[in-house]
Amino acid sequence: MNKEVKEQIFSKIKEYNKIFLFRHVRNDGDCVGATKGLKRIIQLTWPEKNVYLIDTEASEHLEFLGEEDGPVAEDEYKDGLGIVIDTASEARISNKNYLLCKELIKIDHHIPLEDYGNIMWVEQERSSACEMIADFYTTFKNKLKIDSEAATYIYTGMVTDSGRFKYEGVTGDTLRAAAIMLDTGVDTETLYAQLYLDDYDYFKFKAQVYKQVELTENGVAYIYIDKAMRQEFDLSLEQASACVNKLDSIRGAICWIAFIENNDEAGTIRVRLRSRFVHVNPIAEKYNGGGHACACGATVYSRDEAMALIKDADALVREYKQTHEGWL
């Protein structure tokens, strides 16, 4: 699949000496193990060239993967190529440094909103960034050399990403690319702990979020936490946002939005929706956001434009169970 842009890219990086990589704000664990797994592959493939990740923020969730590359002067990005991956539009690229590179390449498995870049390999149907950098090195195999430790940022992104290989998207593919990076060695039992264990403190928020979380009448869960509620539990706007994924299995909500207050001057609203059978990326994308199609994000300004949010997925959810069947 799309072997001529592959080639491209693989031409690109065995060309320049200096790499960079850039992913987008609000970093997860998809964008974080697809720069980390690439960057990786490249050390090791070419010893010799000098590979840059250098992030303006960091995901504690994700600090187990290690520490990134410090700032280097602007002039040296001058004469070096950028990787853009897992990001669909420029504004939401973290490190603005990516606009002084030589020539820059896009990866990215978003719905397309914008194009950027000297070559731009997209594939929407994808269930993360790093299943794609998977297929890069599979591609690549004879040319291109891996470890335990790059396979492990690439399959971290894979299980985060596909929601553990629940979500739409998810292939044979996907699975066949996950199982070539477990023969590498990944340790999995590590990592799912890593993943997935919380604290005590944090247990007790979840049984908050069952407790508050609200229905509409058409079948839209959603919940809304406010600065109050963050300081109560002491918990970061990444450990509140993770909440959403606490509302997905309510038979009959095919759709689960989380609001969460940031602490920022402007008063903004994190927005995540989530979503089974129904997309709902066009409500994202009213509301200052966009992602893919069953799981995206969006911004609001207040609890009334929160209100009017829900009140348009209330309607697409109405409409979509109207002409659709199968749904649970």
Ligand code: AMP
Contents of the next structure:
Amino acid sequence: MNKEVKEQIFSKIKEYNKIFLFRHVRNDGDCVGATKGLKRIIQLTWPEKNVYLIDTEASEHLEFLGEEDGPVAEDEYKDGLGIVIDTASEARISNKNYLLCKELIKIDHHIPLEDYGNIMWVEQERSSACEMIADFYTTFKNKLKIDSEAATYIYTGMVTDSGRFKYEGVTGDTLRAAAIMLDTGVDTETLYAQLYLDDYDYFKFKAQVYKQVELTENGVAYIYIDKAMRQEFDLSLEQASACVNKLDSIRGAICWIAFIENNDEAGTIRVRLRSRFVHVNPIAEKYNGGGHACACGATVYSRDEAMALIKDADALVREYKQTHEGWL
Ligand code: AMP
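Previous: the form predicted on its own; requested now: the form predicted together with adenosine monophosphate (AMP):
Below: every chain and molecule of the assembly, starting with the one above.
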């Protein structure tokens, strides 16, 4: 699929001696895995090229994937090729120096919010951007090199963005791509332990999440994590935000939402929306956000607005349930 655009990307990577990789703010396993994985593949294949992955944001739970590059002078970007992975809009690119690159490529699997870059390869039906990088490797496997390190990065994003191969975007292609990564010798026991074990205190916080979760009339489960609760459990924003996944297994609650109060003066509240069967991205888009049909994010500015969002989600779920069968 999309052989022509992949050929174009391959030739650009081959052509440039300096390549910069970019990803989205509030990084996650997919954008970290995809950028680190592609960087490693390029370096193994063309050791003489300079490939940089520069991001001031680091994610605590992905620290085990290792360090990244320190900053370089702005001038360095000017003759470089930029590749932005897993980022639907320019506003969400974390390192703004992408603007300085000579040419730019967009590789993404989100619902497109805007076009940017000289070459775009977007497949929104893919379960992860890492699946696209695995596919890129497979397409040119006679010319590209991979090892277990690169495959571990890529497999990490495939696992995390697909909810361990559970979400609706997972296809035969996903599993075939995953198999090719595993064939290189990924240590899955260690990887799953790194990704999914909790410290004791966090384990206790999860118990509190189960206690506090609310359910609307039509089946929207939600939790509101205010600053006081974060302080009580001594949680970073990232740790608090991760609780959204705990709400995913209530029968009939086909949409679930976590609200997390940020630290900023404006009093913004991060919203993480998830769903099965029903597509909830219109709600995210109404509240300054976007993402995927069943996994998206938004921002609200007050508790009242959070309540308004819940009402909208409840109405959407009611509509869906009235017009569809087979949901659980
Ligand atoms: P999150 O809940 O932050 O993990 O977001 C779920 C998905 O939606 C991820 O793929 C994000 O990249 C995307 N997303 C989150 N917030 C936004 C936003 N404000 N605009 C566009 N996409 C977003």
